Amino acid sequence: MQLTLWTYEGPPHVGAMRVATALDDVHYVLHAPQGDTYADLLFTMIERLPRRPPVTYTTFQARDLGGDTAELFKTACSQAFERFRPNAMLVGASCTAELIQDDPGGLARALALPIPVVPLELPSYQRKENWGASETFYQVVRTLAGPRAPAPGTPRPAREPGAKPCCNLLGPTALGFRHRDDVREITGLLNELGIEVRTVAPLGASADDIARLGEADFNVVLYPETAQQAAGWLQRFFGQPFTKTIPIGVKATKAFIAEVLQLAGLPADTPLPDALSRSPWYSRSVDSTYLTGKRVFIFGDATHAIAAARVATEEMGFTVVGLGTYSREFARDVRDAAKHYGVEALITDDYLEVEAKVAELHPELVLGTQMERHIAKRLGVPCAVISAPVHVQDFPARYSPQMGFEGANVLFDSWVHPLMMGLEEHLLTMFRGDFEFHDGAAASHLGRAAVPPPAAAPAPAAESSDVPAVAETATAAATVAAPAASAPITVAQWAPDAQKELQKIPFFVRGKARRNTERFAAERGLATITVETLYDAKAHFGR
């Protein structure tokens, strides 16, 4: 046993609670002691759900262990059915209750309830939360949809002429990272392609919806950690194929569209939706000096970690220096991806091991979970969250998907802006001697009059326009007004490569960078400003 402050995944019964909470009319009776009711807070406090999870705890105490805990469980089941009237019931034990070796499934069957009962056997000391969610969803699908499965060998009937192709979205659960918004984004994308989304499961599905999953033409697996096992069973018993591409990033979204068009039997040249992502153009327009080749460390669940590595390298121009996951069930997939980037995969659920790796690699950006957010903060590295486990700030009120074309825009904003904030701070350091950037200056949007500059600050220089290179070169050797207290300075000539480098500086500070560099060159009697002069000036004013 290992004691820890943080953990990437809870016990498997928490995964079962994520599925039960996502479903509409299903109740979960959990054989558990009083202390295990903490799990309610994950949904009401972190995800901000407006209702308690549909879970009844037996909440046995120490004094009950000498009595009949089995009868206690049966009483809890009967009372939960009478009170909530669900259309299906899940029964299981928490990690603590597993030790007293009652049989929740057998006890519930003995009650002969008039609804389907799904017994869950989740080995709490060998498996974890995502496995628990996957196993629960699989057992729910198998129990509720199984009676409608055709006889083995029966060919799947063809879609009626003129009927619209349809699919199910599988995988989104309660407490999932941006699941709510991903469902909205992918549903809109499929509808624009002419594909009907029949059922989203388990998020928002009823017991009857689960029973009719086999009616759709194919399944879209959004989160393999949760839905791949159930999708495989539906393929074997109903002949439903399922998607393999996870639509995170622009390229993957286009590949996903091609895959669903093929599964739906639609022409491959079906027009793409109009709302293409701004992410590709934004990525190309970002200052390459500061972003291209940035070293990034990625850690999360397997689906998001692999997708993030692909987007970071192929769409952002970053360099992956570390890639890992806590999802041991998908360790092989992550290892294969890591080989592609020439790094060794980190497979661990020990956050201290992850922290040591981040400190060793010195990345310039960390893409990880809530754990890595804290690790990066301690190490002073920019970070963006890409995967569960998450905290309250990762359930925003706004629309913020990770998948589809809009999801690509969100990735650009959340990954690049932390780096740009670093750039901004760097520029503020570089120009901190300027009248607008001294320590006592007010925010620029409040105007210069909000706080007067200190008396020791230098007088403002005459504004030199940020004009094209040809015009600027023509002014070489001209004399311009220097700062108020200084003698006029002679402007040196800009070399073409230095002029080109100057254009990479953001426009809102480019004029100041030009004036400071020209002043730096004049004070040293330099006739020509080269790239080295530009960076020497940058270092000089940055001290």
Contents of the next structure:
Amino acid sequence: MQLTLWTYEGPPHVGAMRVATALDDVHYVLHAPQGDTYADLLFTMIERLPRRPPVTYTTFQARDLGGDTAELFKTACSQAFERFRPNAMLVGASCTAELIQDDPGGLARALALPIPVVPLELPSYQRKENWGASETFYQVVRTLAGPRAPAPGTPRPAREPGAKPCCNLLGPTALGFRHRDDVREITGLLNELGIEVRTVAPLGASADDIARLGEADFNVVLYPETAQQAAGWLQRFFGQPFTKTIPIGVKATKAFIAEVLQLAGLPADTPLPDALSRSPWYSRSVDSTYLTGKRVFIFGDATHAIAAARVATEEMGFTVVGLGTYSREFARDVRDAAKHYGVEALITDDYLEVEAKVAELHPELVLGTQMERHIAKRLGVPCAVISAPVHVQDFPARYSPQMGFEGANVLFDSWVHPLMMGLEEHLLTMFRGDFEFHDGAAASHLGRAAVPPPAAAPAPAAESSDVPAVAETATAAATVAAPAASAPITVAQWAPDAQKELQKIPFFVRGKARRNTERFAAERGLATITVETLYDAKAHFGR
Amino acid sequence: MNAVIDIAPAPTQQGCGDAPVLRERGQREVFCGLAGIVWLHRKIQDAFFLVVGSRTCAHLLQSAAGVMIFAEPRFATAIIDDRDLAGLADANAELDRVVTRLLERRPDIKMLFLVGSCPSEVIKLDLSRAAERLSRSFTPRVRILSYTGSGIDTTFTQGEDTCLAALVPELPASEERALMVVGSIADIVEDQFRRVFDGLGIGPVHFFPARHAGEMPPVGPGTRFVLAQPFLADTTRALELRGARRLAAPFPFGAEGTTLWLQAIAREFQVEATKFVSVIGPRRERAARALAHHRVQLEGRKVFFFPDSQLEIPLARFLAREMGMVPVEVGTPYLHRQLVASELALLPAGTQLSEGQDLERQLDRCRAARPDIVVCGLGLANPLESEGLTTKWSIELVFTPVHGFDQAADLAELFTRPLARRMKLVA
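In place of the form predicted alone, output the structure of the form predicted together with its partner chain.
Below, the chain from earlier opens the complete complex, with every other chain and molecule after it.
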């Protein structure tokens, strides 16, 4: 039994719903108790779909348990078929129905419906949402495309001369973080390279489209969490290779293009369609200098976390101080990536652990999910969202992909934005002795926190002699706000004159100076921090 | 001797007292009783709700609670995994471990509810015995109780009913003659009612549930209780078993509902007519004034209720009688005739009542009726809006303070706002 307050992923049948809802003419009959229909509102409210998810629930109640829940399932199944006339159907059980063991697959088979029926076995007490989506997509592909697979060992026929190379895009689902716009961005990119996109699946694909997946030359896997398993099967049965690079960030996008050109059999020097790639210049512009070495903590699904770490270090010049994921299925990939940045990967689905880690690491920027957004808010650290789970504001009306060149522009803006906001906030606090600013001035995005974040200081090291005695409580307050923080090492006492000297340091670096000095003192076993210790530490840690 | 003046005109017709009810079975688009935790934990400030269930339960709670989940909530889920399913003895030991750890971490908790879910019910994990067992180790610091919020047993607001019913045997006994208002209502509304009862000279008055675990009201043969919410059937029975007597009344929605509700109480406590009029009159007047401009927008409009919270019948009564709306169909997950008898009598004759749900058929009826406003859950609201129907999502009716005189206009506004918005966007 696991004590859970917040869960990063839903149960696996929600993953199945994400695939069913993404598909065009496929209906899902879910054996589930009354109440499980709550999942509908994720789609109608968070993604704001203007239609109901194509899911029929049996919604059995206690009084049904004594009777024939199997009959209930069959009735629901045949009525759903009559009403919606889908071209394929998914049947399965939610966690409770798994316990009553009605075998939806067998029951549906007994109905002998004139369409393919895909039975789903989703072990609710072991697996989670992303696994459910992946398994469902795989089963759908296997059932619908399987009959068209050539005999094992048949070589892939060569493309007809003059025919354009073509591919499928695999992985986008309903309730996917920016899936809608990633598909548009990558489709545009491929088209400009002269590659046709045959089918996008599951998002927007019909049962018939799925059946014809094997016709394309290769597959582009956008989200391994949902598509890797299906792509592997397509490779084995149709000989279709699939892409491994996730095109998030300019460098990854270029690597992705190189990979795609090779799979499509196009010349490697095909011109890059990167005319609108603004983020490399923005990153080089002097305004971005203060981003250098900014300490960033990254958490999310494996795909987005790994991609974000690369963008953060190679394209933004940040320092990755923490990297983690809740996707246990891809823990190894994240561990490997973490090693690359010299940090230890945090693999957990307990947000309290994540919170403790963030509090311990004191990052200056957090890139994460909805939960990290709230953790960062509590700790007073700027934050941007890079991965599901997300709330309604991350299904925006405007075009905002994560992938491709426009995606890189979006990343730049959305990551730098909270830092700029942070700068604004610091300046406001700095001048709060000024007649125009005062304690009551509203904070920008961090809510009405009583104190500014400690040392989240995005500022050119300006000489600021006239700093009012503010923010001194910041470190203490942050510790209070972070009950989960690691046990502090024994801290040396500050001599009064050292304390006074510390006050002269601009407040936006004062927290860092205090931490560094205390660490320096602790490492040397000093009991008292003098002015000399302060400057010794400065010299020691100075870059 | 019961010289209480009837301010409201007596209903002239039979209403829906014995109207036939369409009973349907099929897919139900409703929350389970676990959703009740979302407001109950705000109400009882030192109680913790531990759901014993699956990841689905945890996911449901966080979807329903939205951002509230980040405010260090006093609820959580003990997720059953396949190791627990392997042997039940193991599951009990695991539960003890989880509870012990939880209570160590949260020393401020005075009352812990073990909340049953579909999985825990189906594997017959006996939570009441677990609660007894755990109580032995934690009494007197923490009281540990259990109730079910499972979807197979409860629909949405019924979760509050099963919770309160579990609390009733724990209430201290008392012979004292007192009024008990039953059903969690917003604190601000509670305070308003308190002032009214003070004005009427009615006391002592207790609210159940109380804001703190240690302040739960006494109960006994002298207790006269009145329901503030219509979904409290089990709680009613449990209170009656302890000798308390229910005062039948419509529910305090709208100026009329609130007046009739207070009138039933005043009659029982023998408040003089002049006093009642002098205390209630001005408040009722104020509510009526506030309601007047909403009536202009709502009068003659057709309203269709999908089943959700059991508030549907009292709300339809309010909308019909005070706002002049036409209820086309009033769906409710359960119809407890006894508890809503006074409501049914006031509902316009000929209103279609339905109990239970066959979602697809009800949607067909709804589309055919082309109501001006549809009251439904969040899973249906946007899809119906995209079909051109105007909706009011029903959950807000449970979370927003809507009881009493001073909320009457807020209640009406919940219905005028979607209509006003549609008109603005069309214009």
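Just so we're on the same page, rigid core means the largest C-alpha set that superposes within 1.5 Å between forms. Residue numbers count along the first chain shown, from 1. These numbers were taken from a predicted model, which means no experiment stands behind them.
After superposition on the rigid core, the Cα of Q499 moves by 2 Å or more between the two forms. Remark: with the core as the superposition reference, the CA shift of T517 between the two forms reaches 2 Å or more. The Cα shift for L23 between the two forms, taken after rigid core superposition, is smaller than 2 angstroms.
For T528, the displacement of the CA atom between the two forms, after superposition on the rigid core, amounts to 34.8 Å.
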